[in-house]
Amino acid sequence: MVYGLTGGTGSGKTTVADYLREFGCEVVDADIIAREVTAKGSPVLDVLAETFGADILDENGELIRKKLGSIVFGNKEKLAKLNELMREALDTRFRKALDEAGSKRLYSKVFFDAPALFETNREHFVDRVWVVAADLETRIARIMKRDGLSREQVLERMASQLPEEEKIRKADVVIYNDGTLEDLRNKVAEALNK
């Protein structure tokens, strides 16, 4: 059984998935696997490179994500453009990541943390989806703070999301994240329980 774990920006996700490492699950994290595939010398990082222009490389030749996300949020072509190209990559580690974590037998739940789990259309990598859901302008103030972005920032990059109630819609568990950390660890310990 696989698990997907998603939830808007700001939503509190990272939390959840290291609240589940906690309690013994295991996690396939979805952004660490992105940022292998675009490494460094990587095949998908000459192409990135290619489409969206080498000023998002840095002097080491690595990727200034920030500069690519000015390029793709609020641009949806852009964006589509991006998830293309990156597509077969990231669906093959995905799925080695994920058929790893299950052989090893030592976990009980598999989670795949993917924030654009719907976006991406990658549904098809899990059995049942969690979403982590939280208040918009709770989210909008932890985005500002975490990334240092401005609200108009903040908005662009939830718009490239599908609105939250469409995900809550679509999810097995809904995990709300309005009130404390020990409030939200306590919500997450009971929905493993059930």
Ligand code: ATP
Given for the second form:
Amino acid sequence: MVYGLTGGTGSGKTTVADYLREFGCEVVDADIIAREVTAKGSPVLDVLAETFGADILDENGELIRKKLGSIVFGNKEKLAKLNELMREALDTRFRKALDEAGSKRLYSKVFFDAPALFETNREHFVDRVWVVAADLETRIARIMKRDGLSREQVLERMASQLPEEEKIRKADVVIYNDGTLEDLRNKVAEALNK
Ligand code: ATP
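Now that the form predicted alone has been shown, please provide the structure of the form predicted together with this ligand.
Complete assembly follows, chain above in first position.
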């Protein structure tokens, strides 16, 4: 049994993932795997540089994620292209990591922390979905503060994501992160015990 963990930017997924680890769950982080797949010198990074331009790389040949983000966020076709170019390499790594997590931790829950689980049609990787949700203004304020972005930049990022209400509709469990961090931690513990 694999549980998906998803939600819009600023909802608090990463914070929930930290609590899940603290409670002994195994969490496979899709973003970390995406970083590994696009590491310096990787075949995928070469293809990305050919497609989106060599200026997505810094002078050491490392991916400038912000630069790539500024190209694809706000442009549906380019975002779809990016997802298509990364799909095969990512799926192979996701499957391997989830299998390893499952065999390593036979008696604990395995979560797949995948911010774009729905947007990239990867629901088939999981058996149940947890969605972390929060009021829109709260989410905007959290990301402006965390990433030093303007309101417009946050809204642009959100525009490439499925609206929160649709995520909630598809969820098996919804964690409303609208209180303190302590409230959130309690909600995670409660949801795990159910
Ligand atoms: P993204 O998808 O953009 O990475 P996320 O859903 O993973 O976002 P987090 O990184 O967990 O979101 O949270 C965003 C910011 O808000 C972080 O700085 C986090 O510490 C803070 N935060 C999350 N939940 C709360 C809360 N209940 N109270 C106060 N701050 C919070």
